[in-house]
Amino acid sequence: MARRKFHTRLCDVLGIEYPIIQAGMGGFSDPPLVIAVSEAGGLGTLGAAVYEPDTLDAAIKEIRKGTSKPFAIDLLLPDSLKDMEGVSKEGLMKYIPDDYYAYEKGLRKKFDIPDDYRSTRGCSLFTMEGTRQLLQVCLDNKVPVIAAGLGRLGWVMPECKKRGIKTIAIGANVKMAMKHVEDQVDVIVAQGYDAGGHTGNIGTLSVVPQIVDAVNPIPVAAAGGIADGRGLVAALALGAEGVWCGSMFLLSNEVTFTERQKDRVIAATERDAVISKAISGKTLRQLRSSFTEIWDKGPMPPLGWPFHNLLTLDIVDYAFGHKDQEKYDAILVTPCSQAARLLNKRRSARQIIDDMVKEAVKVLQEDMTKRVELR
């Protein structure tokens, strides 16, 4: 049976079959998921924030062995990086107050993290030098698409255009979206408050059409609580050309996610997906846990980015390295959008995309005509 055509301008810009972009979820979207999504007709996106230059280079090569179709590399490029030019990871850690280190020591005991454990992660994403190195790997490999999960791409745009690399940037409000227009990116993601992971504070239904109007004619992908074909159709109705989805891939066979985390997502309600600064120091929607509540309810408020990441790095990395042990589940980041009740079954990435397209076609061709009478 021939695959159904579902095409928008976004497909032309990115060279993909369906207007579905898998969000670059750092720590969760690695080569297997990227390959599966791209092979299924969407745009697979590597969450490169947790990579180092050498491992990123290897991941890009692995993706290219698995698919000849377009894919994206997602990096974090917050403006604060420029304010810390020349500062190393060790230099950044000197800015963390002593009382926070004492508090972190108490958390190690509470969550059974060895006192002498130190993460070996290079943390390139926290320094300007490391971020430049990650970007250079992308440029040298001439990846099809570079996405900025946070921040702006303006300073790297000339090199991207020179190499024919397409660019995607996220805006959670019109002001930020207009900065991306100034940078001349190819696609802007209008991300609503409903989204899992790092997100803004304006609802998807409100922010998408406002950004669409403001950035026209740049194509927009809608994000935030979109997890099925109805969400795709709704995004198109709001003026977007497609969708940027992360949470709906958390139950895929190819995602880097423990089975217990998948069970938590399946059991979650829309109220369980809360905004927390417990992991990164920035607002990040994830399923609540004892670890998030410790930071969100005090007595010590989370530090800002990247200092909070660095403070909790050992705890988080140790838990991730021992994710087979249930006692560390509370520390593992479990991002999830407010569409939690729609995330209710395990499927392959291909099946997720096929189901979204099939449902969207049904809504457009059958359901709407039954519910709406035009005269």
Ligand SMILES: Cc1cc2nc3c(=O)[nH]c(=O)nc-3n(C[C@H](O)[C@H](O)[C@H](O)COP(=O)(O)O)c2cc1C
Second form
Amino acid sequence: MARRKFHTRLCDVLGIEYPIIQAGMGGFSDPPLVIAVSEAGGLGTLGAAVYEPDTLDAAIKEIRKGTSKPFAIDLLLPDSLKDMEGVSKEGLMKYIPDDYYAYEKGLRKKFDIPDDYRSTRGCSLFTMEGTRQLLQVCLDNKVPVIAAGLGRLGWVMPECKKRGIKTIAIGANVKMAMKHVEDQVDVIVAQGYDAGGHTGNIGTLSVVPQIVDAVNPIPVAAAGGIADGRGLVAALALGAEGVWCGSMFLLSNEVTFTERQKDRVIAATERDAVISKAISGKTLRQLRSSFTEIWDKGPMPPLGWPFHNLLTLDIVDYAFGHKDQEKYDAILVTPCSQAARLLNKRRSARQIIDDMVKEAVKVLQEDMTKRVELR
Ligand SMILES: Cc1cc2nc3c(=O)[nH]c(=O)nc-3n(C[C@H](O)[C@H](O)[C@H](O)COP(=O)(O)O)c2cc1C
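Given the form predicted alone, corresponding form predicted together with the ligand:
Below is the whole assembly, all chains and molecules, this chain first.
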């Protein structure tokens, strides 16, 4: 049967079949998910936050072996990186006060994590030098699309334009979106408070049309709590040309999530996805756990980015990698949007996309005409 057409301007800009971008999810959206989404007609995005230059290079090659369709690499480019020019990961760790290290040691004891456990992550994303190297890998490989999950792409744009690389940047308010206009990015994501992962403080329904109006004619993808065909139609109604969805893929067969994390997402309600600074020191929506409570309600206020992330890295990675996921449930980081109740069945990424498109068509052709009387 012929595939249903569901086409917007975003599809032309990115060279994709459906206006559905799978958002970058560091540690969770790796080559299998990227390939599956791009093959299904969306844009798969690798969350490069946990990659090093050599592993990123290998991942891009793996994606290219799995699909000839466009895909994106999501980097984190916060402005604060520039203040850390010349500072190594070890140098950054020296800024963390001793009483925080002592507190972290106490948390290891509480959660039964060995004192000598160290994450094997190189943390390229936390240093300017490492970020430049990750970026260079993207440029050398002429990846189809680079996305900035945090921060601005201005300093990267000339090299992207030279190579025909398309760019996507996120705005959680009009002021930030206008900076992306100044940078001349190809697509702007207007992301609302509802979103899983790092998020701003304005609701999706409010922020999307205001950014659409402000950045016109740059195409906008809406984000934040969009997890089915109704969400896609709503995004289009608000003036967006498509969607940028992370949480929608958390139950996909191809995501890098443990079964325990999937069970937690299935059990979650809209009230369980809370904003916490427990992991990165920045506001990040995830499922509530003892670990989020400890940092958000405990005696030590979270440190800023990237210091807090460096401090909690070992604990977080230990829990994620441990085979007894039940034992480490309290510290299992599970970013998720407020659309938690819509995430209730395990499916392939292709099925998720097909279902979204099918439902969106039904809403547009049948449901709306039944519910709205027009003369
Ligand atoms: C599990 C998970 C991990 C995420 N990791 C990142 C990340 O590493 N970098 C980033 O820029 N955004 C990250 N995000 C945010 C997404 O890129 C995206 O903006 C968000 O998921 C969109 O909202 P939604 O979850 O409601 O679809 C993450 C989101 C989730 C759910």
